[in-house]
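The chain below stands alone, shown as structure tokens; this is the form predicted on its own.
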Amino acid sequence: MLNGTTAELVERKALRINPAKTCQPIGAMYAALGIHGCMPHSHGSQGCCSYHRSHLTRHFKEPVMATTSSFTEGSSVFGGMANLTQAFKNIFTIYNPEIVAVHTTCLSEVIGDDIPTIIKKSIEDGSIPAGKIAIHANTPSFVGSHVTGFSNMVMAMVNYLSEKTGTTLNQVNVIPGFVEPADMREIKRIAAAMSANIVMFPDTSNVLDGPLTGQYKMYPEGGATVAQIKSAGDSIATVALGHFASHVAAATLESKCNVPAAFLELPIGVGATDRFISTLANYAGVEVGPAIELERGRLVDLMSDLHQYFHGKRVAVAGDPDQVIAITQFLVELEMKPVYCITGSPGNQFEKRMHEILDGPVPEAKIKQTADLFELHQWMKNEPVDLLIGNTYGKHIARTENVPFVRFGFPILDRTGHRFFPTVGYMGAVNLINQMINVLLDKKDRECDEEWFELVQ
């Protein structure tokens, strides 16, 4: 199975195999567990919510709840209105969350149920409860991807719970992008150690990397609420991290609500980091301070301590497009270079963006969207690289190739921890940088020769 891709490169323009991505109700059930309270709901079948659930619950090592409307041949020819009421009133009764989020799959979605008028008409009848919410975002598992549905849902939150009262509020809202809950946690440290007031949403911190008390929680304290994400609409801006994950539902906001928005990437490295800290300090009106720069400094120290051992580097990139640009930017900074970049996703701001990063530094780079694991394989094969940035995924090529491997992005489900430890900011990037550096140095005291096998490299 591990040797089964071959060198000879095929035109291929229907078939994926290994697809470096997975579908969009992953994502946006991952967005509605950021939210305090909330019940992810699946309106499809039984199923698609168990592969969900057990997906993110792999990746994540807890407990990921969501309940289901259980189509059946029923539901499937006469629509799943019927389904989705009772769910309403089993989930409120039994469950008792503060709000619910639909998301739509595939067989709801060719069905052509109209949800809006399921929950206004739940509304009506009491199914939802008054002093409950329920939002919903249409997810069909054949367009775009994991990614997409993450941007839907969020972009939900913003369409059902965001207003403007007037009054504006000395806070500024920051959308993260489809990271991980240690990730969403460095930004609100971030943001803390400079004073400044955010409104982060959705939320898994604390939510998916909570500690172990002994007593089971159906809602843990984490997430944003649902007054935080209302109040949203009466903050002072929006930054928003990630085109492909944020930058809809800070239009929406921009639109709805008149929040000025800056869309940027996420903050990897020391580039995008700069970026992002200067426009919080601006917009939040408040100085970056000095343990933020120590901080940075420590990055840059790193950086030139270890230049040796990362420059000129080739190096292969698969996954989401926002973590992929954003490392690849990382990448170029500490002079590696990216030669083979892919996602899975569609979007052609991917490939436009990539071009802009690379084609000065590494003109020969191969970039590419709508791409799959096998495609990437086979470029490696033709020209071998000296290191792998992906998902678990990436592991059958590693070991084909003895490439090392750095797992990042999203699934990892051979490996713990990355829910802990931040990819973003400068501390962030100090975490990659000691992946990196860790398996090259371990290849190279694996194969060089006695001579050169030393105990200080």
The other form holds:
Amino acid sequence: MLNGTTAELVERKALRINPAKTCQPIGAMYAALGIHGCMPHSHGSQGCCSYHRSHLTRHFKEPVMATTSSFTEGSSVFGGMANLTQAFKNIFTIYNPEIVAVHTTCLSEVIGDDIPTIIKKSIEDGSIPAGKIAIHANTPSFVGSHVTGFSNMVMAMVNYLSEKTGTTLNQVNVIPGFVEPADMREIKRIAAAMSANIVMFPDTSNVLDGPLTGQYKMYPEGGATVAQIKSAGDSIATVALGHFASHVAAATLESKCNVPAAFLELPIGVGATDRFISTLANYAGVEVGPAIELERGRLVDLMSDLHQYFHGKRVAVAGDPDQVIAITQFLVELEMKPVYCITGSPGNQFEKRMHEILDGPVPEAKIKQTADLFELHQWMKNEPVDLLIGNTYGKHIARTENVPFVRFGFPILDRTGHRFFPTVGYMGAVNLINQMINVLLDKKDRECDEEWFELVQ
Amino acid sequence: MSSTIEVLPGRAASIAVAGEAGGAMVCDKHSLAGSVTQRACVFCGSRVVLYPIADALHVVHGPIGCAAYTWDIRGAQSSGPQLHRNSFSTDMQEMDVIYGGEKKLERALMELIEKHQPKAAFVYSTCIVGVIGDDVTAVCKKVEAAKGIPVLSVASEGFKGTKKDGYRAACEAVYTLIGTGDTKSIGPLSINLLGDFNIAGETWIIRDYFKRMGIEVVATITGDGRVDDIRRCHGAKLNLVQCAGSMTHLAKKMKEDHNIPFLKVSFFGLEDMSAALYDTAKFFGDEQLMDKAKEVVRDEIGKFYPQLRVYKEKLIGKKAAIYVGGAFKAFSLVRALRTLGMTTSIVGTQTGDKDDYAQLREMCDAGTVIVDDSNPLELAKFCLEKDVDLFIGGVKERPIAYKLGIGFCDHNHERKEALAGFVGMFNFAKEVYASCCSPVWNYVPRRARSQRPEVSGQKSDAESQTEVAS
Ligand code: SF4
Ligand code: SF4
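Having seen the form predicted on its own, please provide the structure of the form predicted in complex with its partner chain.
So here's everything in the complex, that chain up top.
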């Protein structure tokens, strides 16, 4: 499919070829699924909602519920107020969620529907029954990317739900970022192992990685409860993971409820996990403890076993900005050379931070925001790499260029590992190393001449 | 659980039971605001139909999402160019929304046509384009004049109807190509295949049957489709319309303007596939052709029947739920399941019309639940009530079926096995058997509680840890 890609670079302004991002609402929908008993609602025409649900299902292999305002031509002219009010009525009557999280779509944004006013009216006229909650986030896709949508919905949780009562609770907020349910599960496991009391939102573990029970539950066991998110206003502090996905929410919580925040990166690799763990231990007033120390030791042991294999390997990375920033640091820790690093999402902070990370160790690195995979592929044609890291869409490039490929990020539509094995924390780093070394050695074993084909590596 | 699930008040009229009294079903309208509909939009319909035309450029004019979600998600195979599998989008930004996206679209088209030299270009409008009022047709005309290839605007703004309207918009776009090519070399025994999308190579299978009968297939619309074939397809003597929901409109137009008759056929199931070949032979009124059709049917059925019988023995009496896009596929599936000795307990579609549902009521066994535009809760409720063993649906239904401990067969655009033709029936049986009779369901509590030793009430370490953390 990509045989036509040429090495010759041309400036493109009007055109996106094989995007490395998608639209805001899908991120908002994913975040909303991390609230317990929540029905995400897509305010727009039914196509968007259907696409977002299908795409999340392809990634998680789980049922994904969301409702839609089902816009018609009429709504596109007269606005979507009637649709949304009617939708609230129907959703609460039949699907009976505790909370509905509304996100907009391109269409309702352009029409200019005023969601807060519609929510207010719906509460007054009983379309949203007493005791039930509706929150909203504006998620126009012609701005930002799916990461922005996620971030906006997490901010909405804080805006609508978090409250300061005055009594500080012995708990630390963790805003995990746009990561997998397995990662959120891992963060909880780490906190528990340290006896740190945390409130994490959103939390999609046990929502999008649920067990097969023979029952179909519209609202699975997992998710941060409304009460928990409310109580976040009384926490000791917030640890926000990932600039693009989590920092706005943490900053909002800081200004709204006076909860101090630590703005960290995703805890991927040794250094970033160290920072996360010590920050959490500090805030929670606990020791890191031997269990976590042991995990760190085992990770470093593995790194020492394999460092020769990783040294100097050229890597191309594509993905969401928080993920790319975090994994690039890890690659540098392994003394690999992340030579091409792109994200599809816009944001100057990405390039700034990436230069801080790479200007020293890999001065030749090409770094670009608002890029697409077509361009990345062209760079790789000009000067090849040893390893490609990215979401499923990278597989076309990996095949065309015969490059070992590690799937990492969102979406992963063709493999299952992401659903079970985290990439955050020390154990997450072990998982990443395992994947990288396997694809590198597999290629060697497959292609090297007989005399170099070795039993022991 | 089943007793606690209600049906939305506004939905009652869209549900019927075969063998019971009741008026015509309410269908073919927009989904209720606030329902978890399984339906998609106009754009989705157009994209599905046109996507397999492999030597055309497909450009989505709109914000990035609409393009991203339709990027290479289905296996509509091409035997040649792979251009259609890329994702080209104008990735509209805020400024484009405010000032209009016509310039950007024009630049994108010029650049892409220059680079890829496609035979034609399709430009899909998304919702936002319909609201800001870009004159896409004018841009297309301009680029067409400059580049000398057909540049076709597909009026697929999502909110302007249902997926069906998208099929129609796609047909309109394709239609502008038809009649522009040279038909001289086309013989008298010639057909077009409409409405097969070459998922998992199905068009190739069907093509081969006709080739064996000595019939020339001029154009396959749109599976493994090529622009030049479509341009000359008005030279064929007959149109075979499979997946009638999407392509009847095109067939009707070709009948009106080019006087080409059409037959509605289905390639799913032994009966329907055989009928398609026989009906074609009958149409040409050629005895020899009928003999050849019989030969093909005999050969193929002979090849697969023994294995099918083995599957049938295992599957007899099992119950299925069907939830698919079009009614025609539903008809075929009901029949195909019968061939395997299975019954259909639930059948629903996203785009069926009144007549379709009337026909389903007639052909299904008494007690079969029939639904239009259903939602997951409803489907789960009926699956449990009817205790089905198999669910046939698309990507969104699969995990729900699994959660309930029910086997699943993807009969939608993301299927990986060819299900059309005689070999397709064999694949279908294999897939149904593999899923219905998989040992994995023995581990599902709902189905196998009695066989499982009691677990003690103690929680595992992992469970108690999660609790502490939350
Ligand atoms: S219209 Fe906007 S919200 Fe809907 S799928 Fe397209 S990009 Fe996403
Ligand atoms: S914006 Fe419109 S065209 Fe795009 S997916 Fe949504 S409903 Fe369909």
